[in-house]
Amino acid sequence: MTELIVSYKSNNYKHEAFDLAQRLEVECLSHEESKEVEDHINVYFLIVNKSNHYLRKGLSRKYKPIFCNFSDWATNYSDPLLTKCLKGLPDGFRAVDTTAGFGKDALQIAKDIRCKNVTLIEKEPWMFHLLKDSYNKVEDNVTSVYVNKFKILNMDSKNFLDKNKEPYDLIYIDPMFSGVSKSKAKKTLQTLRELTTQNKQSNLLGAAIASLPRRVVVKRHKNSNHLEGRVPNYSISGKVVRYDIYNLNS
């Protein structure tokens, strides 16, 4: 079973690390204590330090830090398929990412010059912490333009949609792919799989459609069935990923 432990290398961050561990209801260990944990391969360490807080699977150097790298994604990453999904949305469109994860897709949406704001919904407390920590530590002007559009909430996405009264133009859903081997999954996706509470979200697409946005976009593996059996108006497909488009209001 995969375990999450909060750790710190410097005593300067001891109190911050213990406070975080208490909020996440997990164990907190110093770097030296962390070295004594058995079976490191099944442990993710959430490292608290001055720069971005990050996850590392085990303590081996072969496992690179995992965090919300907004500054890198702002300049060195682009998803042309997702960009196509935004075509036709109005100037000043408002979006909700119901499955925020590490925030990479939300950042891609925020890059659209017509986007006014993006609400990121993330249920997992550890993931919410990484999102907020990276958001708060963005310093460069280019990335700040994008993340300043963010509103990050720690809650269940279906509960948010059921209670929401605000009008949104776009609701985005990215359920974790099933049927994709760990060897082929990106490390961020693998991390989400291993640390996410496995309670299957039911009728999220139905709740999104009931909110009556202009458009719902669902990210799927190209070979996956349509989410909840609902046939989209059309799809945009790549080599691995397919985006299903549900247009509701013009």
Ligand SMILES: C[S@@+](CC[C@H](N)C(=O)[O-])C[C@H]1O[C@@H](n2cnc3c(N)ncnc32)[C@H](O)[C@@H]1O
Contents of the next structure:
Amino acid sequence: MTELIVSYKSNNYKHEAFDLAQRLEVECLSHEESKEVEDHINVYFLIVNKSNHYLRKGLSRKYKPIFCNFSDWATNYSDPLLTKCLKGLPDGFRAVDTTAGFGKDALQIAKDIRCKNVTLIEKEPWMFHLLKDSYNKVEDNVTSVYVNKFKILNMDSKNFLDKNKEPYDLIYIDPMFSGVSKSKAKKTLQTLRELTTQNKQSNLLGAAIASLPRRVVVKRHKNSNHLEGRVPNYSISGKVVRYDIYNLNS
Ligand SMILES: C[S@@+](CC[C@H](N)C(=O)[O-])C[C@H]1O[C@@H](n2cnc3c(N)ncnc32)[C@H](O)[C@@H]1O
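Given the form predicted on its own above, produce the structure of the same protein in the form predicted together with the named molecule.
The next block holds the full complex; its first chain is the one shown before.
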């Protein structure tokens, strides 16, 4: 698996960087020390500084910072297909994103005016850290309205769902899918592929259905089989992705 190293550019952030590295159980290096890492092209550096903490693959400037860019996504991004999947949910609907990742889809759900809150669950500690860090640093009013609906948890969603007694309206699942070539996969997805441990047996969909929400939405590559072999009520397909909709209780 690709390596992750925490790094800091200014000594002002040395303690924060070391604390984080300890929590993530990875190495911590100053910017100068990072330059000495051999084969650093295969390393993701998690940079700790004043603004949003970010990931950078290698040290070359050609690799752009990767982080949860909530403010940009709030104004410059929209996924009309995912918006369509929310049609028919009640006013004040409550959602769980069981595979939060960078939180881009969770933000899209939170942008729906009828959405009351979204619980984001992420199992990878480094990804959870990036989510929380960006969440804490949102300053603009538009984005704040959306992220104020977030509750972010670092745990395995299977455990969350197995214990859940809340009547959620929407459970969202976006498992990592293959089928998109490395060159075409968005940088955030490529990063997730390289840094996350994939758990093929998690049975998230079965656990989601068993917790009896109104609806479960699963994001798939358009050519993928149905998750866990379960046939949805219907699907909404785009050029690359397909959303499978399981309506349980309307
Ligand atoms: C394809 S990504 C999701 C991308 C996300 N929809 C977004 O908008 O950025 C899948 C994410 O789910 C996380 N994940 C996978 N299985 C999980 C589980 N059982 N519990 C919690 N998180 C999980 C992975 O660590 C990864 O960050």
